[in-house]
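Given as structure tokens, the chain that follows is alone and in the form predicted on its own.
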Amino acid sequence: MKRFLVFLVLILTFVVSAYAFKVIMVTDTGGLGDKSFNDGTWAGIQMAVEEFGLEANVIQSYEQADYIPNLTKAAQEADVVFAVGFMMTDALFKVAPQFPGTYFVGIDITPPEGSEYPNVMTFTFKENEAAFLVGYVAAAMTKSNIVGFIGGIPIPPVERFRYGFEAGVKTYSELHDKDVQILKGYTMVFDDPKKGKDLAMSQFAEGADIIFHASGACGNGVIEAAKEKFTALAGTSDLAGLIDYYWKNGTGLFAMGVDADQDYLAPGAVLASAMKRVDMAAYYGVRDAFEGTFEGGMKVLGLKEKGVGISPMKYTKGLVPNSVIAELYYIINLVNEGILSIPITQEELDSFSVPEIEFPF
């Protein structure tokens, strides 16, 4: 009898595991540990795993040639497959039609125009709106009147960050009669922190005192550069406690994070982060597939949908004047109400005119 019960338990365990709802995330070349895009997506999947009791695994891509075989392998094993990043667009729409019974979720991916894939849900974000907010803060806080932007590969999501950042800098500058220059550069990869650090060091040397990155894992190097330079300037690594120093000396060197709240990576040296809630998008994708409410198509998340925003500035909010914070939230309301439109293309940025904004305070 005892042997029979053990056998029965083993059979039941096998049956349950065989039919367990499974999610596999295929990373882009940045991989887990980027403290940004891939990590944020995985965090959202983990939220769903914990809530619904699911199984989840990761397949790492080391080069673009890995995308199709990795997605194919994942589709053969999982109920839901995540393709993470714009660079996986072509691979996703080559693989997904071959597995109509598998759900696919694309993060930062736009379906081909005119196409319909009922088993593919994609999420894109209004990165320009999040970047506008950090651009506004950067222009308000720069002492050198020079700020920097470091992108990875100039693909659409990265460029949307740049458009918004430039528009935010321009808006604050014109509203407050401040002439702020922007240095721009690209690492041309997403997985090399050294390239990010070298480029950041170059921009700091040119006079930038705040640098916003949209460069994946390369941004870890940008943040390290800011921490290193600020530590050398202040003579202490306790940058989170430098409010008095900053206001007394009027100098500081900062990075600005992207995708996730990266402020914690170098407390005090990351002024703010432009957040896009890839975690919530990932959670929604898994939830809808698991609950049977999955609908193919593209969903766009912006400020109004609470899909993007600015970090709480846990370590640096004391540096930013209350008037700037108030203006920031007033501007968010203008965007949500459709009164202020943030450029989302180079053409819109080129023709962007700062509207007349009268703050009621």
Contents of the next structure:
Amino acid sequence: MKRFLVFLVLILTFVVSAYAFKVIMVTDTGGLGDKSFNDGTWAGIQMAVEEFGLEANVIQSYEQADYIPNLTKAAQEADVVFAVGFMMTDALFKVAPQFPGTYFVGIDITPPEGSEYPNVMTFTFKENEAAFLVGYVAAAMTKSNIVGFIGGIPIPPVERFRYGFEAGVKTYSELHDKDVQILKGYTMVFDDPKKGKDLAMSQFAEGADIIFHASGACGNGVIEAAKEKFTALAGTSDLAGLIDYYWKNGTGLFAMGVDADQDYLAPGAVLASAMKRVDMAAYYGVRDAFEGTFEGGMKVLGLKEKGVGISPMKYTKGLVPNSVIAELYYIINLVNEGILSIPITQEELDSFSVPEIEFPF
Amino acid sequence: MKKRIMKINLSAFIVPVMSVIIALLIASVVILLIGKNPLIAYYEMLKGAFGSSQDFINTIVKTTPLILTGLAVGFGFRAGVFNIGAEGQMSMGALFATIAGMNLGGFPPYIAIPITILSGMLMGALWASIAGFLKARTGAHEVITTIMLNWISYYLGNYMVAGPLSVGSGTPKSPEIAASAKLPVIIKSQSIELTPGIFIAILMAIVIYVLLEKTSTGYEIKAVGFNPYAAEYGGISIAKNVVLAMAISGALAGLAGALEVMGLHYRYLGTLTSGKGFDGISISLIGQNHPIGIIFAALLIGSLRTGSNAMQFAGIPKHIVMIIQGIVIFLVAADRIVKTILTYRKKHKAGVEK
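Next block, the form predicted in complex with its partner chain, ref. the form predicted on its own:
In what comes next, the whole complex appears, and the chain from above leads the way.
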């Protein structure tokens, strides 16, 4: 009897593990630990894993040439395969048609023209809308009237962050008669914090006091630079000390985070983050596959869908004047109602003119 | 005399093999420390590198450029130049192979393929001979100049795919090369493809072996490598041979880039080399700078890399492989350690038998 029970349990575990719904996420070369994009997706998958009791695994890629082999292997083993990051677009659409029985979710991926498959769902984000908000805050908060932008490789999502940021800065400047200048630079990679730090240091040296980054793991260096500079200025690195210094002297040096809520990386020295809710997208992807409501095609998440936004500024909210926060919420409403549209291309940015916004307060 | 040569060959073979074994042992301690079973890890790794035809193709695809960058660096070593610039030369080779390949649409493959390959090799050779020329003419050390040239090629490549050559959305990339300039696919399994690039790489290893061992040019290059002043005294031009050695070394790295474009990506990408030029340094070390040894060393690193991707499916981080690779290189570079262990055991055994 006992032996029979053991046997039964063994069979059961075997059956369960063989049929367990399995999710495998393949990262781009940035990999886990970027504290933004890959980590955000992984967090979303974890959310779904806990809710539905699934199995999940993550595979990191060394180089571009690994994408196809890794996705292929993942597709052979899993029910849902995640391809994370823009760089994997071509590989995803080469592998996915080979496995019509496997669901593929592409995060931050736009399908190339003519490649729509029922088993591939991709998410992109209106980065410009999130960046507009942080741009607006940056312009409101800068004391030197110089803000910085640091991008990774100038690929479309990074550029959309820049368009939105520039438009946000411009909007605040015109509404409040402030002349704010923007320094721009690119690290040309996504995985080298040292490059981000060097670039941030040089922008601080040129007089910027707030730097927004959209550069993946390079941004860890940007944030480190802001923390170092602000700490040196204030003579302390703890949150209370930094805030005290700001109130006493009216200046500070800040970074602005991207993709995830990066405010916690250096409390006090990260003013706000332009968030892409990759975690929500990842969660939706797994959920739809698991519940059988999976729909192929591209989904674009913006402010309205709560797919992007500005971080709650957990540490720095006290520094930002209430009027700015109120204006921010008013603007979010205008975007949601379709009254204000935020430039999403270089042409739109060039022809962007600040609308007459009358704040009701 | 003959016996002596055999012995040298044997130890050249034993040191790398022993180093790999020791490295696997040390890494298994690390795997144990992170709470995983090293036997399962190595099994998954082996299976991931050779377990199925797809895995095997992946390993070969990864090995191909590594053979060539290994040869590039190894050839340089034999000629007494330390070419750290294989990375940049590979990138430049890939870039110019792409530019040539894009414009050869009107030609049949038997013309387009050789021209594309040659433009990659030529550009790699030119890029490397800048450093060779600077060394011969001004004495500037090639370690410094090739590192500088790496950066120039890196940013040039990034500029080209973000600017003049840029196409489409997505990853910054160049347009695809013409169909006639692509290497033919000999085996295709789903999206995994094998091209004859590996045969070209092995052929080059044999060519380099013959060049070094059987020709007077090779003799001159080696002589300059052994002792430049003695060579010069013997009537061999240092300047000529340094430039020539760098050019050949660069041509090999350029070929690596060209084959990556023609057989794998079909276009130029800014991140295409991803450290393979630097891997060439470790591979030539492990292969003891011998062209045939380099083939096996490249296969070792290539299969480790491919296997490490699969190892992740068993929940073991890919970085373990970096540890293994690091220890192997350390032990091969400090080959005295391994030799001491080996001779100690021999002595010890002899003592016991007595």
